[in-house]
Amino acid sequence: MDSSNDEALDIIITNVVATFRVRCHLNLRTIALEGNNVIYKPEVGKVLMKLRKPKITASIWSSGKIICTGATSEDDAKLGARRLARVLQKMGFRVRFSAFKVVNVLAVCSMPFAIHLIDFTKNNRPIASYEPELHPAATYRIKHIKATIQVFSTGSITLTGPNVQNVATAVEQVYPLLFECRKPLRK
């Protein structure tokens, strides 16, 4: 990193995404019925679940698919859906936890200093946009490891990447980058 005092970002992880299969056909009008914390949607042909801990909702398909959401590490989402699985288990389908895989995850990150949005999206044109009549942030893809960064000008970004090791990277690739386009420090 360029600055003069090395000072560690905080990433915070806000949500992750991830799927997973039972391997055999749900019954939604029966988890409905005999479940905890449901809400049954047949015209959109699911169910919705949700855990208290860890912290999750889950999209459950009558096919077997299931989406968790609103976790907050590739672990908590992980237990999670084991903790579903279960819970299916217990109500006498024939669940079998597999193809499990973290699809997204969303974070938010504070640069101790405000970013000349325009500046930074000069320098890096190609694959930096800012469209200050759209959206008030920058965006910046890093097409190799699938994250997607937004800069807010107070120096706020959010990051989407497919796992947590590559929204780290994006960061610290970012950085530097992010750094030279700085404002100075009013007095």
Second form
Amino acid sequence: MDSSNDEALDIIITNVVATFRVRCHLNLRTIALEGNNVIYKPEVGKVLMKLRKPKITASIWSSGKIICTGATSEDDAKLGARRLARVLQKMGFRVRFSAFKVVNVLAVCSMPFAIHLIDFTKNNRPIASYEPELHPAATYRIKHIKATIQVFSTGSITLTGPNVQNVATAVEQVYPLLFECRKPLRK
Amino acid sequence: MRFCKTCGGGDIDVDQARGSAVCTSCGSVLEDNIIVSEVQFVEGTGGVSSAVGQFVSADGPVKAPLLGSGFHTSVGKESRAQTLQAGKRQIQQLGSQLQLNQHCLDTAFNFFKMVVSKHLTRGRKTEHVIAACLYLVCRTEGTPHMLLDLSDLLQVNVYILGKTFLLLARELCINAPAIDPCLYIPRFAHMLEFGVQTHEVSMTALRLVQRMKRDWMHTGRRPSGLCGAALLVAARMHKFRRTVKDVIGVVKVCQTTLRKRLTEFEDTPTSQLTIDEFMKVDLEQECDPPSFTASKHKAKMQQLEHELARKLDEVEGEISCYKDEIESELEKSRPKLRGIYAAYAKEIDPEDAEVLSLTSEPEVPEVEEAELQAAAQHLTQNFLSQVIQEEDGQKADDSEQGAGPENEGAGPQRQAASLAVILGKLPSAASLTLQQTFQTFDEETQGKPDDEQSESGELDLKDIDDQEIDKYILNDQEVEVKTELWMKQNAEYLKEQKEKEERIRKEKEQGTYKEKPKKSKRKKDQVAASTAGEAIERMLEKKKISSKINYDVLRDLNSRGTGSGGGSSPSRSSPDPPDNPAAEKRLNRRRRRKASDANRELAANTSIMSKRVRLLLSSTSKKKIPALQAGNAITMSTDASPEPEVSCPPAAPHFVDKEQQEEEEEEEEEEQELQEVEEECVSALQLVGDYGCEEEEMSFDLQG
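Right, the form predicted alone is done; let's see the coordinates for the form predicted in complex with the partner chain.
Complete assembly follows, chain above in first position.
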């Protein structure tokens, strides 16, 4: 449905957030001192480690739980997570890679038309909300696939959801609604 | 026909006046307080006759409850009634400041009742909820009130109010119509004092706003900004001299926003019309939204830059070709070095090469150097242009000894720098080769074999380049250096931690150590009752549930147990006052506590927040000064402001303490119990947490 027009819509995934566990207690000070590219935050109690290859920032807690952000695809996130676990393993911790889960995916998409936000909000009353005093975009929440879409008047939209599949479905769902309230852009 | 439960007799006397049902045979009372529908009159003082009974409203407070059996239910109702009453009062207060009519206030109260019944007030400040209800009413009625106005009155961040408002609107399924900037125009026009012509200016401004709407300037923008721009233009059109400053004072946007709207309007074709034309004619075409045009503009600029860059490259290429030719010509024409000098010339090469390798990478084998040279040759042209720019005649001479040595001759330092530049620009090929050399470097110096630990039962090592991962781990020497650095950097934090530990150890020895609760909960009031009876008594007194219990009797029952109890402050080795004064003092304290409960809530909230958002707290806590303490606000803010440098956790509870103390000081003057205050001081500190040195500070503050 989304590519039913002449041009296919490009959904660009900008951020994938994932969490996983290493099943062992980690000594943050050791990691901070032996690791390259690490920032230690003792007040909060975590270590930020940045990887270069899949460009990823990971927050590491001493309990062994790790949050991995900045990847551009789900596979990338998994690769980065495994790399991270390998680094920790090399530092000497008894690491077991488990409970990898992608938690949040952020994507942007650009419509070839501008959108009249007030009409859009009126048509989709309780699901969409638009408060110009607070935020320039209208927020559309799809409950059953748990996706949130922020619609801007220029036609670009940002989508957040629990995985990439949901995000794609969300775009397909919301496209016809946006199409109704469109305004063709002059070139 | 009813039968008595005790004797089974059927003769039951129901007295409507007293509202009781009694069995005449055995005398047992079957019912008490029957609800009657008779109206009776009594004569009061001065001959005024009034109806007997109490007015019981459907949702109002149940003031004469059945105690004993109806204990818990009436507690709940009373609390609910109190909440609603307090809410109503606040709505009236806030609403009158906004000049809302009674109908709106009633509607707002209805919203509030709905909110309370859906338990949405839990975890939210009543102020915020009230503000959100009022704003909801404003939106549904279409009054020209902005969320900004409400946040100004309450001194709360507008986004926090907005969040609450959105949530309430969603939960109550109220669809507030979208804000129309046209609604605000009459209000702002009035404030700008146009005198007789206010109406005309408003009409012009309205037309302008409608035009802006059609030109797609208003989606996603704050309506107040648009109104400001429209009013400014309208005023000028009618020959009123209103400056930008006047307008922004009324409209509450900043100068930049206003100017931006004006420029956007300028870009539309409508701006080209004269005043008369504008009033009569409406242009057909609509514009694109300004942000879209801006991004297209940016895209165009980027394209232009690309092209320019490409052209520059080409031109440079040409120029350097010419330079090459010129130099080769020069070389040929220059006299060649002969004899000894030729020998020297040759020696320079290997020397330079050594210097090169020394300066660029200390331990890298010579293989790298050759690769570097090859890499450098890729960008010879860039390098040459650099060389020529630097205009170093002598070095340039040396460099004319072939393509490769040209690089070396230009001086080792520059060489290293330009190499870095070159390396930075290089595509992956060169960097890969460099990586390899790094790896060899690692392996040589570390001599670390690849560990194939099989403990990671679940870790899949596919696609993971172990050697790359090795780079992520520093070697021992580096670890030492880093440790030193880190220790130096975080010296303060480490010191703090040590002090804390010492303190805790000391207190453990003294037996006064308490698991530090960072959140000062209200429950602390109920702590440390030695017996259950005592606890109940305290609770009853605090809540003032019933006027029918004889508290004295209740107290006397447990009076023997109270001597050992440490009072409602958590256990501290404070001198035990005698029984009766202790009970009195406790009562007083409790009364005070009740009054300062609201502040305690605030304190509790602020100290809870201090855990999460500390920085925000120091700014918002200054703002969240309840109306009660308006008088103290100045002193408090001046107290709080000299301490922004102090780290925020002490600042927040410090503020909290001061609040509590100020409150206590106020009441202290009324009751004149200095001793109490000192105890309070200590207990308040205890509540919030131990800050050793500040303890003394605070006691000095109070005494002074």
